[in-house]
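Next up: a single chain in C-alpha cells, the form predicted alone.
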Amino acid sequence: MAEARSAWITGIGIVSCLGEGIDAHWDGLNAASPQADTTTFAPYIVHPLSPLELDKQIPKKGDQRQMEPWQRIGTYAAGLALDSAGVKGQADILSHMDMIVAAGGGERDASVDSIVMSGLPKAADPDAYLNERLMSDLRPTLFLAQLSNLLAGNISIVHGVTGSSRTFMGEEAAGVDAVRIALSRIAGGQSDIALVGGAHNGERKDLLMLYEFGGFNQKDRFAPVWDRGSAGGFALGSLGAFLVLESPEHARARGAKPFAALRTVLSDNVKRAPGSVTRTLGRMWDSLAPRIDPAHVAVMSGATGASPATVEERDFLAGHPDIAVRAPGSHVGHAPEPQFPFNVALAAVAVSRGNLFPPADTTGVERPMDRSVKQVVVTGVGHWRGEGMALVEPAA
C-alpha cells in the first residue's frame, strides 16, 4: 500500500452514455434516473456510448479509421482532458508530459471470426483452410490493433504527448495502479505532469460472451448496482476517462486552477475468499481515517453489481452508515480499466462544486447528503480480483 501523497487534478476528460465532458455528466447524474439498453444485446444489458463528433478531438479521418472503437474513445477522452487542463497544443508541456494508460487487449474482428469458424468444419483440410483464411481475411493491422499500448501510441500521434509512456493491463486493478503510479511519480519528483486514464468499448458481442462464461453479466432486467443482490452481475459500459495530474509547483507556474487534490491511492490484490473484500476495504479505510472528516466526506464507489464483490463492499459500507455513498456504475455501466479514473474524476468534480448528485437506488445504500462535500473516498473493487481506494480533497 502507498503512503499519503499529493498531486493536483488540473484536467478532466470523460465520455460515456451520459455524453462528453463534466457538465453533461453532472447533469445526467443529477437527473437520478439511470437507464441502459436492454434490447440491442438482449438478454445482456449495456450502457452504449453517446454519439461523439470525433473530428473535434481526432481531426484526421485517417487516424479515426485506423483505430478500433476503444482507441477512439480513449483518444477522444484524452483530448478533452488536455483541453480541460489548458495544455492542448502546448508542445513545451506535452513534450515532457508522462502518460499512463489502463487498457484491455483490444478487439476482435467479429465478422472475420464468424466466417472462419463457419467454414472450418466444412473444410477438406482444416489446417490449410485456417492458414489461408488467416493470411487473406485478416486485415494487416488486426494484431496490431489488439496491442494494448496502441491507445497510448494514438494519443501521442494525435495529441503530441511525448513524454514517457506506460500501459497497464489487468481489468479494474490496472485502472487503480495507473492512477497510483502517476501520483507516486509526481510525489517522488520523477514527473511534473501526467496524463492518466483508460478506455473501454462495452458494445462487443465477443466481450459479453467471455464475461458470460464467468457468469458476470447482468441479464434480462436493468437495476442499479445495489439492487442486484447476490445473483447480480454488471452491465458493461462504453467509457473513456483521462485525468491530468500535476505537481502543485508545476501547476502554479503556468497559472493552472485545480479541480481538487489527489492525496493518496491505495491498492491491494487479495485472494478472494468469503469476507476478504470487506476486510481489505476496512484496512484501507483505517489507513485513511486520520485524514477523513466524517461530517463532510462521501464515498464514490466503483461497485460493479457483480456478486460476491459488490455484496461484500456493501457490507463494508454498512459499517459507515452516516456517510453518503454513490455508485456511478448504475448510470454509466461498468468499464473495467477506466472505471477507477472515471470515479476519481467525478470525485474531483464533487469536491470542486462542494456537493453530491442525488441517490439512484431503492435499497437505502445511497442516501441524501445535506452537508457540503469536502472529501471523497473513491473505492474500486474488481469483479474478480483487485481492490483500490483513493482520497480526493480540495487543493491547498
Second form
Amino acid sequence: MAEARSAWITGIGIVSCLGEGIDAHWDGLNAASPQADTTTFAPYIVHPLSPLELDKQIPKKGDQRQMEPWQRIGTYAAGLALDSAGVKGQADILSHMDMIVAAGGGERDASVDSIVMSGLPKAADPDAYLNERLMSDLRPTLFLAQLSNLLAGNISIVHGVTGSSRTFMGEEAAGVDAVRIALSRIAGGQSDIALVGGAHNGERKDLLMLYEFGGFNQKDRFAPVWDRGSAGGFALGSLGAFLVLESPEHARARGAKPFAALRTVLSDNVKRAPGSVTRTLGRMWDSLAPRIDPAHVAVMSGATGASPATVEERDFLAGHPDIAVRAPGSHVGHAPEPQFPFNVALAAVAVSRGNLFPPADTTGVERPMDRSVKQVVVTGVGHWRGEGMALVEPAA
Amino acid sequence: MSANRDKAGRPIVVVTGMGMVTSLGAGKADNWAKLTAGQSGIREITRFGTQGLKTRIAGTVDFMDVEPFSSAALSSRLAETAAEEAIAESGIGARGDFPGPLFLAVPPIEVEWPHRQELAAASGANDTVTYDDLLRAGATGRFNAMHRRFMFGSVATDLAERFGTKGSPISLSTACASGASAIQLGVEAIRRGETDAALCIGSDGSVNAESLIRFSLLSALSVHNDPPEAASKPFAKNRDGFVMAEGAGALVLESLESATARGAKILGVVAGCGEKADSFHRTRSSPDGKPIIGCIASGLEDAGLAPDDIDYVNAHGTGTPENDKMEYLGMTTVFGERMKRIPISSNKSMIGHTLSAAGAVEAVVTLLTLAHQRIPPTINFDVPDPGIELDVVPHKARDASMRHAISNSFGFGGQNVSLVLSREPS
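Let me have the form predicted in complex with the partner chain next, following on from the form predicted alone.
Let's see the whole complex now, leading with the same chain.
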C-alpha cells in the first residue's frame, strides 16, 4: 500500500487524576510520584478524577443532569480539545467535523440494583417483582446516560459537532481503532477534521466487578505498572481524552498550529497465547522501524500493569534497551477506551516540547532521556484482546 | 476512468453475499417469502414474564439455541447465522479465512439480571445485597467466563475468530443507525483501497426485561398488545410507538474489480452513504428536519445521483409519532412533489425494529427488493395519516421497476445514516 499522508494533531483535551489540560498533566507527570486512592474501594485501587468545574465546558445545568459521570468527563474533555484547536463555537467548522468516540457505557444505578437484588429472592413472583421495581425505580433518562453512543450525542448537543458521529465499543481496542480510522479517513481524503477520543469513569463498583471476573484488578498494593509482577492487575482511572485531527491543508487554511503529526496507527487482534503480545508488538515496531530515528525516539506505553499483557510488553521493550519508555498508566490508572487517545495526546506534547517527563519506575524499564525527543511510538495493548501502535512525529 | 470506479474515481463497492435472520425466520429465502406475503413476526413475549408491563410484545427470535443465554450470546449467534449465509453465498475466501475486516453493529453489552442474581446467590449475602457482595463473588474466579462474555468487544471477537476476518474487528454503535454505519465503514475501507472486501454485520438480540422497560419509560414503544401482529403501524395515523425486535443482517462487500476478477455474482451496489449528526436533542430530531435532509442529500451526492434517480425508499419508519413525521418532512424536502409518487415502505411493520441490526437487515431487504423488482408492503396501514402523504405500499407487495433505492436509519443521540443502493453498477 502506498504510504498514507499523516494528520496533524491540532487540539488536545485531557482530564484525569492529574487535573485538566496539558500543563497540569505535564507538571503532574514531571513530579514523578504516582499516587492512587487505595481506601475508597479497598482492596481495589483507583485513580479518581480531579474535580472539574463542569460549567466551564458544559454551561447548561440541564445538560449536566442528563449525563452520568463518564459522559460528563468526555464532554468536558472534548470541549477542552475544541478550545485547544481554536474551533470552539465555530459552526462552519463544527458542522463538518467528523467524530469517532471510543465508549463503554452502562453506568448502573447501584442503589436500584441493590434493592432489586435484595428483593428478588424473597419475591413470590420474581418476574413481576423485577418489572415492578424497574418500572418505578429506574429514572427514564438513565438509559440515555448509559447508552454508549450518547457520549457522542452529548458532544453534538453541547459543542455542536455534527459532521458525523460514530461510536466504537470494545475496551482498549476501541480507542486504538477510533484513532486509526479517524487518521485513515483524513489521510484518504474522506475527512478534513475529526474529533476523536473517549472517556471512562473508573470509580464504579459495577466495572470493578466486570474486571474482577477475570482477575484483572490490582488489589491491596499500589505500585507503578512495571512493578506489579506476573500476577499484577490494573488500577482503574477516571479519564477523558480527545484529539482534534486535521489534514495539514485544512489546518493551514485556518492558520492552526499543530502540536505534532500523527503518522501511522496500527491495530491487530491476535488470539492470545504465551508470547503473542511480544511478537505482535515486535511486528508492528518492525513495520515502523524504517521511519524511526533510534537516537530521538521514545515510547509512550499503554501498559496497564495487568498480567500477562504488561509482562509481555516489557519483554518486547527489553529488545530495545536504549529507548526511553514512559507508562502514564502508573500516574493516571487504566481507562480502557480513552487510554490510547490519551497517550497519543501525551506523545504529541512530548514531540512539541522536545522532551519527556522523568521515569516513575524502579524496575529499570523506564530510564532517563537526556536527548531531545523527536518521535514517539505509542503502544496500546488490551488486557484481553487488541494490540495497537502509533507513530507521532513533528508536523512538517 | 476504469469501469471499476465510480464518478468520483473511487472503487465501486458491490455486494456479493447477504444473510439475514429475523423473527420471521432464518435465511433470505424464508424472510423474503414472508415479507412479500405481508406476514408479521411480532408476538407475545415468552422469554421473560411481562406481568405489569405496558408492552408485552416483541419480534423476538426464539428459534435459536443459545446456552447459557444472554443478549450478548444471542446477538453473537444471530450475527454468526447471518454471516454464514452471506459468506457462503459470496464464495469468498476459505472457511474460517475471510479476506478482510469485520464491522459489527451490536447493542452495548451488559451484565443482565439473571447473572446478577447468580452472583448474588453465590455471594451468600442473605439480606441486603450490594455490589460489594457481587465483587466478592466475582473474586472467587468461578465466574471467569462472564469477563469475556460481557466485554463490549466480545461479540466481535467471537465472530472474528470464527470467520477469520483480518485485523482488529470493529464493534460500533450509532444506536438505531448502527447497521447502516457498519456498512458505511466497510464501504469507506474499500474505497480507501485498504481492502478488497469487508464483512459488515448488524445484530441485535437484546429483548430482555430491562431493555424493554427502558424504552417503555421513554414512551417509545407501542402498547397495542392485542393482536401483536397489528402493533407496528408505521405512517398510520394510529401509530403509537415502535415494537422491539431481534435479528441480524450480514453483507459481504467487495470492490467491483475484485468481485469481477473472481467471477462472483453481484447482488447489488452500495452506491453512496450519507450521514449527519443532529445536535437538537438526545431523543428527538431537529424540528426543521435539516439533519435528516442533510443526511439524505449527502447520500445522494456521495452516490453521484439526483433525487429523480431514486425509485424506492426503504423507510426507517419505526411507527413512532415523531420519527414518521420527521422522516416524511425530510423526504418531501429532498424529493419535493415527486415524493407522493415514490413508493416508500417500512419493513418494521412486519419485523419490528431490530435496533442495532435494523440498518443491515433493511439494507439486505432493500437489495432483495431491487433484485426481485418487487416491494414488500407496509402492513397495518389501516388509518392513513392526513399529515403524511406518502405511497407506503399498503398491505400488499407490489411489482415495480427500480434501479436505485434509499435505505434510511435514524437513531437516538442524533444519529442519521442513509444508504443509496443500486441494482447493478452503472
